[in-house]
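Presented below, as structure tokens, is a lone chain in the form predicted on its own.
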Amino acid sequence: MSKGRRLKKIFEIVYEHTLKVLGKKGDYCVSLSLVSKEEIHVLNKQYRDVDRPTDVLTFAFLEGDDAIDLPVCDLGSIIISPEVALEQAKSFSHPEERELAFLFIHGLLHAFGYDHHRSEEEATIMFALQNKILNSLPYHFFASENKVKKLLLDAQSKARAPYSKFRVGALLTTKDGKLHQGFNIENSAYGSCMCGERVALYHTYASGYQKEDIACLDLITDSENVGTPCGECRQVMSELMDRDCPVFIYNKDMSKCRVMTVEELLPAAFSSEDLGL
């Protein structure tokens, strides 16, 4: 896939996911332009009286639900400089595409009326929301989809499932681009069996990572349908992963994929807070 087509796909995913997280109904449209560093410098000077390049500008036409009675709500225009995005991606040590997704989310939130200039309280709300949207995006930023699928199948092939005959492969991606495999391991003392999800998670923690380092989790099973994690794994995931973290779940031939966050897998999870810790 060319870079242009890949970016188009990412922006479409970001747009739909942002509307989903915000709970927006109805039809919306927005104009997105990618411009040079010099062009966004000129626009920043002209419209904000700031004489330097910036990363993203939003020109809101109508702010979100202010146009609820219109057939299609025009949110306005968002302008992003990929050159500035690349510079920032390098400084934050994450992929350029993730930085572009972040900037588009930032622009969309402004178009819906969120602001981080008016008050500290509003800034806190907006920044928390944009991080929630970014971290739960159903997209692989840290490894190619082909590589993920190859390593997922490889993990499944290592499963030891002589009793259930149900092989599970797991692949946990951390934000430094490392990929951590897991697979189910069974023995005749059934209660001592270990699911692939937990093997991948414990492997990752044993390697020195923490929940804030985890980007996503991928799973594959021997089921014709998409088989979701068991209750024990969901509880472990709810404590060892961020609640917004996406989980990609494939059926046996990868013809089906379901994407859910940890929160969606286990809403109202029992946590350390319930123990008064």
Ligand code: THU
Contents of the next structure:
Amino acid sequence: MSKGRRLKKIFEIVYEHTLKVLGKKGDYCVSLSLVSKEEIHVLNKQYRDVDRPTDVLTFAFLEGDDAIDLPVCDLGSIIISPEVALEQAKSFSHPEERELAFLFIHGLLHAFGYDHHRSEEEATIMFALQNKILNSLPYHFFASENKVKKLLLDAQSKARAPYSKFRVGALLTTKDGKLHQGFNIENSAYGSCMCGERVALYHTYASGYQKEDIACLDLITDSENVGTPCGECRQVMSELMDRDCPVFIYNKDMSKCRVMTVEELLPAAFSSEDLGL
Ligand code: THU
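For comparison with the form predicted on its own, kindly provide the form predicted in complex with the ligand.
Time for the whole complex; same chain goes first.
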């Protein structure tokens, strides 16, 4: 896919997602311009009198829902510098997609009348909303596919499986862009063996993360076919991960991949509700 098309796709997904989270159902139009670092510097100087490049500028056309009676509500213009976004993504070690999404969401919120300069209360509302939208984006905004595949294979290579010789690699992606490895760890007392999925999940929780921080789980096994997690792992996944969280399962040479949600892996799961909690 060309760079232009890839960017268009990213912005389309983010636009749809933002409007959905904001509950905006009308017909809106917004102009988005992608410019170089030099160009955004010139615009920043010209319109805000700030003599340095920036990442995003918004020229909101209307305040909030003022024009809701019009057939199409013009939100105004957003200007983003992908060049600056890439620099920032590198400095935070997260994917370029995530940085572009963050900037576009920020611009869109301004276009809808949100603000973080006027008062602390307004800033708290805007940033909470911004995080909510950002954190519910699809998983590929949080980690690059190549990096995930590389670390998944690396996790599998660390499996401790001297008895079964069946190596399982697991990799959890959290929404801060971090990747958490797991692999099966066997013991001569077989009942003490632990599956790769649960090692990855417990490792992630032990590092301070919770269910809502998890973007997706990737798995690989030594099987020619795409395997599926065992029943015990499904039970644990159903409680420690969101029910709509995707699980990607690769076969041994990654020539096949199956994606299922936690809900699909274990429908009608036993849960704390069954305990009356
Ligand atoms: N195993 C996993 O790591 N995950 C599963 O979902 C199924 C099985 C491991 C446990 C054991 O070390 C080996 O695979 C053979 O059962």
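Residue numbers count along the first chain shown, from 1. As the structure is a computational prediction, the values presented were derived from the model and not from experiment.
- The chain divides into two rigid parts for the movement between the two forms; Tyr190 belongs to the part that does not contain Leu137.
- The two rigid parts differ in orientation between the two forms, with the smaller turned by 53° against the larger.
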